[in-house]
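Only one chain is shown below, in structure tokens, and it's the form predicted on its own.
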Amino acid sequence: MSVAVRFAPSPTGLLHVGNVRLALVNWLFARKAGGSFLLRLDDTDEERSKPEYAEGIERDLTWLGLTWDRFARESDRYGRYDEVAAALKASGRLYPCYETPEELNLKRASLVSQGRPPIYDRAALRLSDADRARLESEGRKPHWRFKLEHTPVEWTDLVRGPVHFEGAALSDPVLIREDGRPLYTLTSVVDDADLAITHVIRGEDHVANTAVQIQIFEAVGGAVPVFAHLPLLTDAAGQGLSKRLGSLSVASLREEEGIEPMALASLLAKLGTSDAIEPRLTLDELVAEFDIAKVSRATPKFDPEELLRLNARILHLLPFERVAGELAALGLADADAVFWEAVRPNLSRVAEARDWWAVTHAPVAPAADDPAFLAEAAALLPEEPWDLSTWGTWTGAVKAKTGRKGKDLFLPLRRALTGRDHGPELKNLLPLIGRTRAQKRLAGETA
């Protein structure tokens, strides 16, 4: 059977780097195996699911290049969940419960105070037809729990290795709410079974869910997928990430921080693995290097400073064609490959190219600290056309004429020509500045 994986976010907030790491690992796993990648929106939480978040998920994945082969939306499948729920009720695996949230909280608190696990006591199974009729006449509507078999649940996890749960140590999960809406524990299984998902790769916070869902797969007649549970990503301080808090959202990294998609992908693909984190320019490179066996059980930390360093390293490698659109969006539609190759070694974000465009194409107030020396240098400026050899030719002549060398030679020229103490190599900038502008700046004029 062909490998089929899914990324199933809830559109209840902005995707953060932890969410996208799971999407990326699923996508890489599928592409490495020649399989398919499904994007499924788990949007049955109607109060919190928002269209703008659904659009944001698609936008973030598209920006990263994580194209999907199939798409599904849980809100389109309520009829199917009703069918499965009816079959489970008929088989006795789904039973009605009438406790209020307050009553359940009291039960849990009592068990915890006794040092016992807060497992549901199945009191609802002891209700008679008359009991249920009386409760419903009082206005109570049932929620529905799945009756677990008290047998061991075992699987071999691709990350955690052999996993074992005792069925008797698990609490019967609620699958249908009082208002009739299905919960994730049911809908996820039905979708995975119907859509022939072969591998479920998700966060380790779902390990206990998996023990429960394996029994639901068996009850609905679905093939049980292979599972892999990745350690959850934390921030640099070890704190968990949250969609609701907007923690390290992909949107903010893209729009506010100016991060390149391959910088984020290069980092997230290697975090928590035995591989070194190195800049990669294409997803195909990451696919070639991917092996889920390299994922460690240790908690990986996401450091924005490491991402920024990686972003700079990638920019220093990117050809002009890969950034032309970004430069145009910054108002630099006239920028060309010569300009890009001149400035990219000094960039950590593409947006910083605007500063160097201003230096080479807009008026600059020079720092003319040594007018006499600069006048001598100006008199020695070669005639145009200029190329990458012009800087060496000119400074060689200035050195011979003035006797200056090193910092005493180069820094006054840099400050006069660019208004700055540092930046890209002047052999690259000088042809972009041009002779007319250079002469004026050496004379102390804004040009």
Ligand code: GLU
Contents of the next structure:
Amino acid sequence: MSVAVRFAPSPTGLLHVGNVRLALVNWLFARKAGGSFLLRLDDTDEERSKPEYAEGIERDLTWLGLTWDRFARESDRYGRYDEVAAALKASGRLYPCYETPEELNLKRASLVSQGRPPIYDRAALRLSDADRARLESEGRKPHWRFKLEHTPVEWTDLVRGPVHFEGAALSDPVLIREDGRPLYTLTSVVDDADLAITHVIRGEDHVANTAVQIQIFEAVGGAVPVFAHLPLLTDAAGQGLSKRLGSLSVASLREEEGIEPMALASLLAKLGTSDAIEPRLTLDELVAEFDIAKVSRATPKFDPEELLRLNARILHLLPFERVAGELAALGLADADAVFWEAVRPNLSRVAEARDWWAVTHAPVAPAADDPAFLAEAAALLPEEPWDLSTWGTWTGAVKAKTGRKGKDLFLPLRRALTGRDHGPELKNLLPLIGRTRAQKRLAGETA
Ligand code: GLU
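Alongside the form predicted on its own that was just displayed, please also present the structure of the form predicted in complex with the named molecule.
Okay, now the whole complex, with that chain kicking things off.
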């Protein structure tokens, strides 16, 4: 049987680093095993699901290169969920309940005050036909609970190892709402069974759902998949990421922070694993290194500073072809590989290339604070054509003529030629600046 995994976000918000890490791990798992990756939109919450969020999810995954082999949308499958619900009702595994949310809250509060776990008491199972008829005549509509077997539920989790739950310690879950809508706990199982999902890899916030869902798989006659529950990412202080979802959305990392897709992938593939975090330029390298057994149970911390440092390391390695589109989008359509290779060692974000483009191709007000020396240097500028050896030849001549060396020689030249104290190697910048500009800047003119 071939491996089939799925990433099943609800399109109720932007994907953030925590969600997309699960997408990546599923994708890497599928690629490593030669299996398939399904994108499933869990959009049965019609009040909160929005088409723009669904589009955002697809855009984010595409940007990262996480292509999907199959696609499903839960809202296309209501007929199928109704069919499964009808069968579960017929077999007595789904039973109607009439408590209002207030009544359920009271029951829970009373159990908790007695120091007992707030497990649903199955009062609805004791209703007679006459009781139900009376409740319905009062205008109450039932929601439907799944009757759990009070037996142990066990599985071997690929991250957590052996997991054990007692069925009797769990509340019978509501699978159908009062308005007839099926809930995630059911729809997810029906989809995983129908779409032959072999491995469910998701966050550890779903561990208790898994105990319940294993029983639902058995009740609907579906093959129970293998489960892996990953610890959820926290921020550097160990807090959940939920408070910072906006700033840690994939869209804002891409559009506001200027993060490269492979920087995010290189970090998220390794965070919380036994592997060191290193820049990788292709997903194939991450596939080769991936092994779910390397995922630890310890809570991984996501640090935006670490991501930015990795982004810089990636940029220092990326060839021009990989950034040409981004440079063009920044208005640098004329940038070429020579320019890129000159400036990339100084970038943390591609957008910073604009500053160096301005230095090499637009008027710069030089910091020409040593005019006599600069005039001597200007007189020694070689004739064009210039290449990578021009800087060495020229400064050699300036050194011989003026007796200056080291910082006294180089810093005034850098400040005059670029208007700054730091930057890419001048050997690379000088041919881009060109003789006409260089001469004017050395003379203190804005050029
Ligand atoms: N839509 C669910 C969520 O986003 C999917 C969980 C699962 O992977 O089963 O939490």
